[in-house]
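Shown next as structure tokens: one chain only, the form predicted alone.
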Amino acid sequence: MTQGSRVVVVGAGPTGLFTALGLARKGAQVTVIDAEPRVNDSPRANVYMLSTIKALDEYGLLEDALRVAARGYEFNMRFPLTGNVARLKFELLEGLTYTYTLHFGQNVLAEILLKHFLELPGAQMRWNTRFVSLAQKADGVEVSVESEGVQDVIEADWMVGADGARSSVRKALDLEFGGFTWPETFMATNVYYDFDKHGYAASNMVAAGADWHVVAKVSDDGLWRIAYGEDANLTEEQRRARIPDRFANFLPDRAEFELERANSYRVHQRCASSMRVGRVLLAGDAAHATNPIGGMGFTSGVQDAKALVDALGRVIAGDCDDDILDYYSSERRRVFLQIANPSAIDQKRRVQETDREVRLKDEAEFMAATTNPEIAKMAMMSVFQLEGKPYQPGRKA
């Protein structure tokens, strides 16, 4: 694989690095650029569900992940209104290849991916390199970048934008990013606190109306993630100052905690009008953005990367016409719009619901699901729908 195999990936998050690693393993010469000086370690995704564990296994990365990860063996949906807890124990679900979730920071996964990527011929990582613009030609892309005040042009045959929800690549393509932005700001905090002592699972959603929150283990040394909603009109300083008061409503015994780090961000339900324009493709949050409750955004991004590696790899190898890239675009948009997006919206509604009667109805549904192995298994297996349908020549998504 030589002719037409130069690829530039913009964005060194997990989606970009999954894509870069997969294409480099297929023989492509891949350059990843990122405006940051290193892997971004701010609190982001930290729970890896079954379809992501499958992807890690397929990429030969599961052993690396298991060395750094905590494992979760059940999911809890907690209902403060009644004190009930719906417990979904994965071991009760027969026929699953993976009966656990993995828990570790998204930045740690990026480091694992980067290590394997840089071991390959033709792999290059350029930090402190900002994407400026692009110019497409019939047989390639000229990517203008800037590093430490010096401008440069990288010539490539293909380009992938995996640079997040504010994607400069998507904006350069002048693509519509249709949908909406949620009114509140999400706070993501990493905190040392003994949730294990209080019987929490490694993954927990707490359906508490205005005091909704998500609690998930980050590591086995007592570090946990607490995510919740905050007033978007407050400054970052004001949101941080409110953390002790908010935690007083979250922590079971209001004991002391140690805040390791915190940051806030706006969340969206949006999707690009296309994930392909000529020789430029989008993946992950650059292509679609969703609220993080339920992990639909990160999980979808990993599946984007897998699908893109397969599609573009086949084109570069000469095994397939480039209409497979149109299918990649339409099918990944379908998966987001029909599966990930409505699921994430529903998950958010359920944990934030304020109407008492609706909350009790939701609770009854969850409690019934966790006592019925078939319903519970269907819920767990639903994440595999995010893989989408395989390409068949002439088939439309």
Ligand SMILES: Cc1cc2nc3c(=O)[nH]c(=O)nc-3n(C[C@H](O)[C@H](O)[C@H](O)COP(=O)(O)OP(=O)(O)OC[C@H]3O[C@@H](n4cnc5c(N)ncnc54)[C@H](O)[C@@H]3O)c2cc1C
The other form holds:
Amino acid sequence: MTQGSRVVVVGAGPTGLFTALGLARKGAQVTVIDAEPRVNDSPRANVYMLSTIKALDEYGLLEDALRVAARGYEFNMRFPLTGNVARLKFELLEGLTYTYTLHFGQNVLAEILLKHFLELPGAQMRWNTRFVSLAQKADGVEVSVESEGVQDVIEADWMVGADGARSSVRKALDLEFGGFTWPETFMATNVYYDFDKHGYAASNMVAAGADWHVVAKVSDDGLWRIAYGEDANLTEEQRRARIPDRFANFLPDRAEFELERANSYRVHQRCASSMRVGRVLLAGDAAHATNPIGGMGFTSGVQDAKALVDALGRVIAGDCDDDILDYYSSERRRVFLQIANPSAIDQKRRVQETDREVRLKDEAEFMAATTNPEIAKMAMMSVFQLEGKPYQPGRKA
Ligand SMILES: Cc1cc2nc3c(=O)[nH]c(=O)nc-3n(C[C@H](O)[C@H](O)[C@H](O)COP(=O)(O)OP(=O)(O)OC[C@H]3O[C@@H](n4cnc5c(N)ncnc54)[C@H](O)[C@@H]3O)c2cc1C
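Could I see the form predicted in complex with the ligand next, after the form predicted alone?
Below is the entire complex, every chain and molecule, led by the chain shown above.
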């Protein structure tokens, strides 16, 4: 590693901080900037799949995660049409290192990453600092930022845009973000309610047509996520006012619940036309956006971060030509477009399906998986495909 290689990471979300931590560990001087004053704690990712747990372990973060996380040992697909529940148990993955999902807010993960990052020499976190524009030179990037009304330029050798789905970095690079936006809004609520009592697993999808919803544990103190679709034409106030009525269809015994927070999101299936332009790389939601049913979002983002740390780390160290960065871009786009994107679209279709015959067919498939360990194993292991293929010089994705 060329001592003093300077990297600016835009965005202190989980993808940006994971990337920053990895590069700083390799000796780069990493500055993370974020427009907000602190880690964003809106209710988003709270389920971490096997491949993400492996990534956390490889980065020495699993112990910290296990300290705060609830664990899930099965995934349930619930079919209100017949009352059946397909219970896919992780114990079917006998012999593997990770046989559970982890559950905790992505803001908690970001705090863990930030703590480890700030322990490293050369690591800097600048809150309230908004990316404005960039200028590329042959040997570096000038990153223009604005902090509390004051303009500044940060000189860097490399820059990473991990600034989320509305990425200003992606826009500054003039990249297309092709795909589409779903017509409905997703409501994500955190709620205290005793789903354990009703036999729910830590992760559940409820295939109930227009009343589809996802129920997932956030923590062991009784906090759960309920996510569902709402009319995008309603105001946020109207969506919130409808929560008790909507919950009446979701809560098994219609008992009292305590709403902790609620937020709505527009969701997309989109991918940037490239994840590299010169010395600027994109990662996470800045590069690709997906609906969250099935948890493909950060599950993809963390694999971007790992791949980017490896690729950029090798370029900075002088071990590789920079064509490894083109490989990073093409391989990560391939993984999103061929694996994460179709899988998330399919999961959404299944939970929202209204055709009775198709619902029964979907149900039969899921129920078969619960009694056939090989099918169940394949389904649960499929997230490892998101790791992508390792770089070999000259290989195109
Ligand atoms: C309801 C919901 C549930 C989800 N559940 C899951 C799940 O269970 N599992 C899963 O894997 N994924 C899930 N996701 C997806 C997951 O939340 C995202 O994939 C994840 O947040 C992506 O992280 P990121 O770091 O790439 O971007 P973000 O988390 O969006 O972080 C971007 C950061 O960039 C900063 N920023 C933006 N613009 C600028 C600027 N101009 N200058 C400086 N800083 C800027 C922002 O302040 C923010 O801190 C869910 C998403 C939603 C909406």
